[in-house]
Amino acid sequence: MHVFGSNELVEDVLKTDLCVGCGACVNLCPYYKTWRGKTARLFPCDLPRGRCHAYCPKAEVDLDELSRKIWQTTYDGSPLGNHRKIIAARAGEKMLPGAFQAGGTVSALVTVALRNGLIDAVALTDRQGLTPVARLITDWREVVNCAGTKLMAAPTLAAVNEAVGQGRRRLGVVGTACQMTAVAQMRTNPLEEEDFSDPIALAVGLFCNWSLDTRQFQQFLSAKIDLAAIRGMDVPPPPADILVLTTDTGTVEIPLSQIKPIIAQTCFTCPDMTAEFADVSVGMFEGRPGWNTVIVRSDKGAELIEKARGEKYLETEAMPEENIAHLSRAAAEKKARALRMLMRRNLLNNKNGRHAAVRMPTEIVERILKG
């Protein structure tokens, strides 16, 4: 693994608009802070190697090395990544009511993990006003308070770093694909510390195509609606092509064509749609409102699904093959688009004298681009 220091992180990520605001570099030291979707370094640092760089999902991410360490197998570029099975799920009858996104599967899984002591705390994304913020939760009853999509870059992993700094272990974390990549790097002891212990007991990933620049999005919305009146937001599956805001007085629909110009540019370099390094990945079930698509990737994830179902916190069904095929095509297309963008920006496999954002075996790159 190619690990550099804070100076390289600033030059290669912060100054090139690759930063996604995931929080992986925050709360490791006093130097990095995040505010309304933006990450900044407050003080200079000359350490040649640092966790800030090692954890970043946009700096020297070697997907083959990461796959070997997390899944004990090579990275093959398959659209949906390493997995055991794909099912449909939704929150069961014992789940506390809440403002769930789609089927409430994520909230149900995290609730069961906390209730059964499988994790001692979980890093989730909450909101202050409309701004996403990191929150560490230890009480399962509070999980539903963080339900619902935020659509904006969230510094969720800052809560993980803070918890580890406090000596906490057996942590859960819920995050997007890029955040799951950062979590995977955290788990592999990239600085080869002798006293290292993996602090992550459960990683739940969220399907993600893009996130919005927080400041631009809030500025955009403030010209149309009172931000304090917004209670939730969602992007329904195609062919809707709209953003739906839930407010105190009803709903507001905004064409996605107006939203797309404020997508964070770094999202176009991400080859992962389904959070391939999570224990369980969860997204929408297109064509069936109130249900989720769930990709079960690890033994730990499979055991949690079975426990949640057995305790009636989760209801599951088989996933139709046509839905799996559609998801696979969409994920493959995202990989190919991202590789083309990485190549265009000279960010793939350290070419033209630049540090790489992503490293991937050449034969896998060729296979993905050929489709």
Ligand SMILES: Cc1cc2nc3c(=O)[nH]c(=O)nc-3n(C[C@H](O)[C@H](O)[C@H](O)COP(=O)(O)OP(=O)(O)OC[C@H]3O[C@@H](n4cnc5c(N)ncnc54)[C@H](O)[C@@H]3O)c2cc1C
Contents of the next structure:
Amino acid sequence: MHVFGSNELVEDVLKTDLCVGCGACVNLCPYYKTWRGKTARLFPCDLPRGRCHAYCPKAEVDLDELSRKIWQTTYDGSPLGNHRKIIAARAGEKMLPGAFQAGGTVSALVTVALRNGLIDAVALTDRQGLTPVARLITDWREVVNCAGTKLMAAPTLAAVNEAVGQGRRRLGVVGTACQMTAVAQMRTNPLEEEDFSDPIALAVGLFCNWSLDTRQFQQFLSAKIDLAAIRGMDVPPPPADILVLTTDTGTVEIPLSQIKPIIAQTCFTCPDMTAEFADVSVGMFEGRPGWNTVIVRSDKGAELIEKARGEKYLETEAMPEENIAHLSRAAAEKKARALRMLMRRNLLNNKNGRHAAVRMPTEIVERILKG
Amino acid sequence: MSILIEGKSGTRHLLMGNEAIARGALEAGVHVAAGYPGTPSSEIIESLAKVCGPRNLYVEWSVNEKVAMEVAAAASFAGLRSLCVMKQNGVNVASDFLLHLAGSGTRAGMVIVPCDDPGALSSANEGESRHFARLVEIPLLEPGDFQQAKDMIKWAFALSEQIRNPVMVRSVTRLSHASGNVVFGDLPAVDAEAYFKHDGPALDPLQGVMLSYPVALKHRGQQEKLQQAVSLFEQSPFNTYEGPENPELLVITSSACCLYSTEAIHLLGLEERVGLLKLTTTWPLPPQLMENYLARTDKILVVEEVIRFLENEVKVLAAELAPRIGIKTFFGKKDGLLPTVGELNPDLVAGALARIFKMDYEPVAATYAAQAAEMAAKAPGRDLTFCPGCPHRASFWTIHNVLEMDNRQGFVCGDIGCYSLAMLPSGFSTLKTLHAMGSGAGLASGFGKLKAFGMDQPAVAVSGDSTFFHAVLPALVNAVHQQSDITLIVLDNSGTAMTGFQPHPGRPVDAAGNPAPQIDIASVCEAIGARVRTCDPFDLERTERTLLEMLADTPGVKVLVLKQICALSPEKKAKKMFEMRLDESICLGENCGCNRLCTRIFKCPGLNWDAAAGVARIDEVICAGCGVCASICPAGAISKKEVA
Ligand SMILES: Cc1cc2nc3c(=O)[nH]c(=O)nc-3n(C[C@H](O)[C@H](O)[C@H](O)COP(=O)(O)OP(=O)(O)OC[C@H]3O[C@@H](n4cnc5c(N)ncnc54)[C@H](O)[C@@H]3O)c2cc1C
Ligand code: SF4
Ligand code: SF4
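Okay, that was the form predicted alone. Show me the form predicted in complex with the ligand next.
Below is the entire complex, every chain and molecule, led by the chain shown above.
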């Protein structure tokens, strides 16, 4: 893994619109700040190697190295990443009610982890107006306050860094695929710090095809509706082809063709649809509202699901094979699309000292492109 | 009590040029003095303010130079001698009134003293007031030493009364701020009575109305007055000549250059070959006097600072006189012998003389540059920076950071004051424009209307509290009325700090130190229709949040008043608010997570980097105890304890 410094991060990511605003570089030092969906660096820093660069999911991510460190196995480019099983789930009868995006699986898992002391705190994503903001939650009863998807890229990981800075070590985090990549990099001690200990006790990933640019989305919507009245947002599965906003006075449908131009450009370079470096990854269950698709990846993830089910915070079912096949196809397509974009933008496996966004073995590149 | 009124007639005193000017005004029986602070002029009004009681004098720091000139003119109209003082570019501000005043005429003596700043030692320009005298057709006097600085002021008052028009007496930094011996004259009685007679015959200069109408008639009268002045100039005892009867070269000079020229001639031992004509009545030039000296030689060098004024005037006169005095060869700025920017000094004048006389003279040793560089390398680095504990450092820290976070390539239009320094790294290079007083807000008002052309960068302007009253107000009114989209940040440090804490309308005292009604900047802005917030810039967190919100807020005019008293203000009496401590065991130094934020970027002079130990340290002697660095340290290594 090539780790450079802050100046390289600015040149390679911030200035090239590759930054998704995940917050991985925020709160490590006084230089990076997040505001209204954008990450800014305040002053130059000439250190040759920094955590900002090491953690960023858009700068020199070596997927093979990361896979070896997190999963003790090579990166094989398989559509859904390393996993044990795929199940269907939703919040169980004991779970507090909330405005869940789908089945409330994410909120339920985090609640159980907090209640049982598997984690001391969890970094979630709330919103202020229409701007997603990071929240560090320590009281399990407050988890539901962050329920529901904010379809914009969020600086969630700023809360992780802040908590680590305060000395916390048993942290949970919920985030999109890129955020899970950043979290994985955080866990591998990329700067080889002597007093390092992995601060992440639970990583819950969210499936993600793209996220919206916060500022453009706000500008786009403010011309159409009262932002303060928005209660939730969702992109129903194809063939719907719309974005649905739930407001105080009903729902508003916006054709996806209008939404596409405000997708964060960096998302077109993202090869991960199912948060491959999380303990568990959660997404929608296409065709079954109120349920989630859950990919169980680690022992820790599997144990948590068992515990949640045992305590009646979670209800699970088997996942139909055709749904898995469909999900797998969609994930493979995203991978291939992203690699083509990375290659077009000269961001894949660069040589001769030129920086890359993503690195993976060339035979894997070929395998993904062949489909 | 001040030496300016205690010194007896005939005694000799060491005075700063500006004090000599003030004493001259006192000896002339001045009763009203008004000005706007500006280096190098400020000490004139300050010196007069100190003696206003015993000398029955009204002194004010006016809101700007134009108003100062109007206040002084009113006194003249009402029969009181008055003085009006400003720095060079202040004359630009006052010039509209001055043009009309020169047309209407004055009654009791009125003297205008601009102090120019060649080399822009304390200015953002090298502007010149001399050209204004010619432009508005009033007499121009330029004292060449400290005694003349005093004596010519008195003479100028008499001249003004003789021609019933204002007289300009121009000083420069090296006269205003240097000191020399001055022999005092008498002080007149202090009683005076003011009355504005306006019901006599309309055109009667002492009883009628004060107007520049009818323009052509008045203008002709004004030009006749100027001719009277010229005939007085012919006899003036202040124009002097020294040197041989028929010199090989005649040096014509004025103002501080009289001293440089005398020294240069002496340096080269040219006393027997060069004549030196020191002119003090520089516009309009007295033609007979000039003919007398121009006729004595064929070669003429004109020595003056910045752009050509005297040189051109002398050349025009010489052309007119050519049939009688013959054709002359001129040296000076046109031929590049002397520079047209920056100050002069004896070396530069000596260099010019040496080239004319083809002498082997090296004004500066060839090794000088190398030696200077070597010495400079040994000296500790000294950035041009804000003082320790300066509120501006904290303000610009936040302004800079907020604009970066806002991330729309916003920028700040700067203005005139200590905070102009924010164009440099000490203010995080935040200012992107810097022009005249009030121009920051005016430029922002213009930028804020360019949205229609696709510009979505936030336009921010800064202004000091004194600058706000001086010239920002009209620009702010404009921005509100035109529905421009701007954020004005008023850096209110409770005084005209840059020039020495002169009061302004936002302060509860006047020039003499008496209580005065205070005008609240926030209320004024609200009344105009701006949305106003106020913060303490030392509270970085709240200021940052407030400004971020203001920039993200709906369009329109927003004003943020950042109120915190100047670290050097006499009111603070150098008292520390906090005792600061830096825990070196916590300091992150050059590690990832900090990389010397406090000593590399924030750079308050109270913080030092100990490279050997790899930690920051607080210099207790220099630290002003503002406490701000405790809020920027990412490691919490700096703590503050309130001083009881
Ligand atoms: C930007 C984005 C795009 C997505 N795209 C897809 C997709 O294409 N297909 C799919 O199947 N699923 C997608 N999801 C996941 C899906 O919307 C649900 O989050 C997931 O199914 C979990 O549902 P739940 O009912 O268990 O969530 P809940 O129990 O309601 O919990 C939602 C959790 O998501 C977190 N969260 C909300 N917004 C964000 C955000 N912007 N960034 C990081 N964390 C956030 C909150 O902290 C909360 O804990 C996406 C999610 C996001 C944030
Ligand atoms: S770490 Fe996240 S926020 Fe920071 S530069 Fe990378 S993508 Fe942007
Ligand atoms: S598509 Fe990828 S880069 Fe974009 S938000 Fe989702 S996980 Fe992050």
